[in-house]
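One chain is shown next in structure tokens, namely the form predicted on its own.
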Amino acid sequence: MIETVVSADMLIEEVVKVKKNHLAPDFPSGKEKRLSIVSGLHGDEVAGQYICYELIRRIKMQFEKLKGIVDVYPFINPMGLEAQSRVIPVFDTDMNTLFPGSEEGTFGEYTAARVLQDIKGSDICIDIHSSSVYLKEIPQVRINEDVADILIPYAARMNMDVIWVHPSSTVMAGSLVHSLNEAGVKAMVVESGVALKIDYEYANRIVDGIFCLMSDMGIWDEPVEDSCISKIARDSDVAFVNAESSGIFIPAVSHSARIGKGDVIGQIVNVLTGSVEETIYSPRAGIVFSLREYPVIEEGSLVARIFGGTDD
């Protein structure tokens, strides 16, 4: 069932609405399980939609399994999926920092409250995310440590190459899973790929995940096992690379790729003078979790993280 989350009346006599599909049993008991699943609070990551529609085919195909409720929000932000912009067109804002919102307040402001709302109630609520488009991720959870003990046991099951567990000084007050996660609702974020693209192949596995998750939650009539033993990472245990030169990027290493302490990341160029500006090592053995993917490059920039080994 589609059901209308929020409406607005915008000042360019255009109504804005936000709209979830509200996945049911047929006859339920009142008694079932719900997982909300969220994409596009920023309109650059649209991987998200494949996903969300993906999940709801594979549903719709096999409905009679379905013992439990799963709400799918695509598009939390929908100015920006359409400008395909990261924050909400016009006023140039990140919806992700206006949680929990308030009915009284601006249009984001308001959009936030009232998708707070709706969420509330539900056991787990995933939201996905996609980088931007500087960085690709590979298929990772990231939770806040505050709640890590609850959410591991749920996020372990979501075929993810890497568990993120953030201190609790770097999460952002403002933002839907740390606003759901006060509000008692199990909340994680997913990150994978890069914005504006789709990978399909993590995509896919986002979907497997979350079947998963749902088979043991009980809403899915289906055991469903997954391919993937996620590997726990704490700050201590990742790396971050930065750009010590301004310049384009050349990557001598591959996303997800093994690497050793030592082992060339990549190159930055000067393309005026024909030079290299700087060479870029590995700072420890293990995984490239994220690699910059736009070339342009300024000095300071993250050019990588790797997961894994020591500094030593």
Second form
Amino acid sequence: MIETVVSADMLIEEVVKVKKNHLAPDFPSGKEKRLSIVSGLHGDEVAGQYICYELIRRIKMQFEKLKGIVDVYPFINPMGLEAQSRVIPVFDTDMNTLFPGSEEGTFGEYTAARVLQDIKGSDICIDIHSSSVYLKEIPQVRINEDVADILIPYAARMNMDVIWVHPSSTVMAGSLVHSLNEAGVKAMVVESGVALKIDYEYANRIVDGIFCLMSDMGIWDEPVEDSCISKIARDSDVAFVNAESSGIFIPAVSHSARIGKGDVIGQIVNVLTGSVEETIYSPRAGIVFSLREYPVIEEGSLVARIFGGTDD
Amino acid sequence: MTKKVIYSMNTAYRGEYTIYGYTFGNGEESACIVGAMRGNEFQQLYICSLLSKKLYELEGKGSVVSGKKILLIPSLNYSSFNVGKKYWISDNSDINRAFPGNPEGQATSRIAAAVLNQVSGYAYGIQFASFYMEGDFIPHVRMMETGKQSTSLANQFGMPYVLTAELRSYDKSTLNYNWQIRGTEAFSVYSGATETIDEESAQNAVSSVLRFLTRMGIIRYNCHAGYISTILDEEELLNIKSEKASGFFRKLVRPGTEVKRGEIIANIVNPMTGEIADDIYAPTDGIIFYTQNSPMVYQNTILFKIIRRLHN
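Form predicted on its own already given; the form predicted in complex with the partner chain follows:
Then the entire complex follows, led off by the chain already shown.
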């Protein structure tokens, strides 16, 4: 059943609507578990659009197996998706900094409050992201340290390579999942790929992971095995590699490949002089967890994250 | 006046990007003033330019008290002015959400860390800020309720109002918060406008800072005593929203206007028919503190904030 969660008149004629698809058994007992799937908080992250489609398609194919409630919110920032804008257009605000929002607040805060209110009561919520235009990420669940012990058993069923316990902006105060965890909903972020693109292999793995979780929760009446044992990454397990010069980044490694300590990650070159400004080496052995996608670099730009081992 | 480099970094196409500070007087780090952090803060930068000239003249006349030093940093982010962006040129991040910063992090984080390092230790910190919503205010001094704020000191600016505000989720990543936590008495001065120059309120902002510096024994300057500020809690301001309709925003009152309960204070006009889609009424007697300044508004936009039951 399609429901409108919040709507507002735009400047001229058009109406912005945040909608959800409420999927529930035909004859509910009232004791069903409820899973909420959220996507499109950032309008440039489109992988979640396919994931929501595929999830709903697969549920509808075998609807008789649905024993609980799945609420799918594919586009929380619909104007951003239309306008290819990460933030809320016109207001230039990151929707995922506005939670818990306010009924008394302005457009974005009001939307945030209504969305949060609608998701409350869920047992679990998954907020699907796909990085930014700058970095490509391996499939991962992100959770904040303060709720790690509670969430790791659920995150482990999401079929992702890594569970990263880290105060990322998507799980910090102001984010949807932070507000949900404070409200008693077990909420986590799934992150993968890069913005403006859909990596179908990653996306299908995420859909499989959602079915694993649904099976565990008793929402999906079929055993589902995950194909991946997630590694847990704490902050000491991840090395950040930032550029110390500017120019164009030419990678020497593939994303998600193994790398040795001292191996070359890439070079930053000067397009005017044809010279190499900086050769960037890996500070540790591990997996290329994140890799720069957008090639224009300034001093300080994050080039890669390496997961595994230690700097020593 | 001594020009000093606060932070310098290499960029791909713009050459060296350098943030400058200007010091007046020598000795004890007494007051630090920070201007535009975003590329649309024209009024904030303009006030700094006026203040720079005035402080230079005062220094020349020997009116900076011996043993006192003032640091003025007009802009942390002038590249964004140059390209017409509000936030950081390369990744759209907000410097005033990057504090306390990380010297090994990304560009805005490095800038925040370097600036905080330079401005910590000053007894008083003044920032010319803009609000997260576009609009016009009654000039005021805003303080976060960190537990270390002093409204009696804020009163020394002699501005009409001192506004105290509860911490929002993102406030801990602002300069003001981190300044206070490091022991500086920090104030945000809101002068009324942002993207346009309001000459009168800019002059008033300069006067209020000079008045404060005089009262704190940092400069010698004879000026009008200003106001005995009315202290307000931000929570006490009443939000008036465009709850029913979107369209042209025809406002009938300005910041500072006293209104009566039931008075029409704005019309929302249908952009196609010219008909009034909604009248906005004052729900209480009071004084208009804030007005939206967009020509058109969405539904659920905050149009006004009213100080309840106060008279001019």
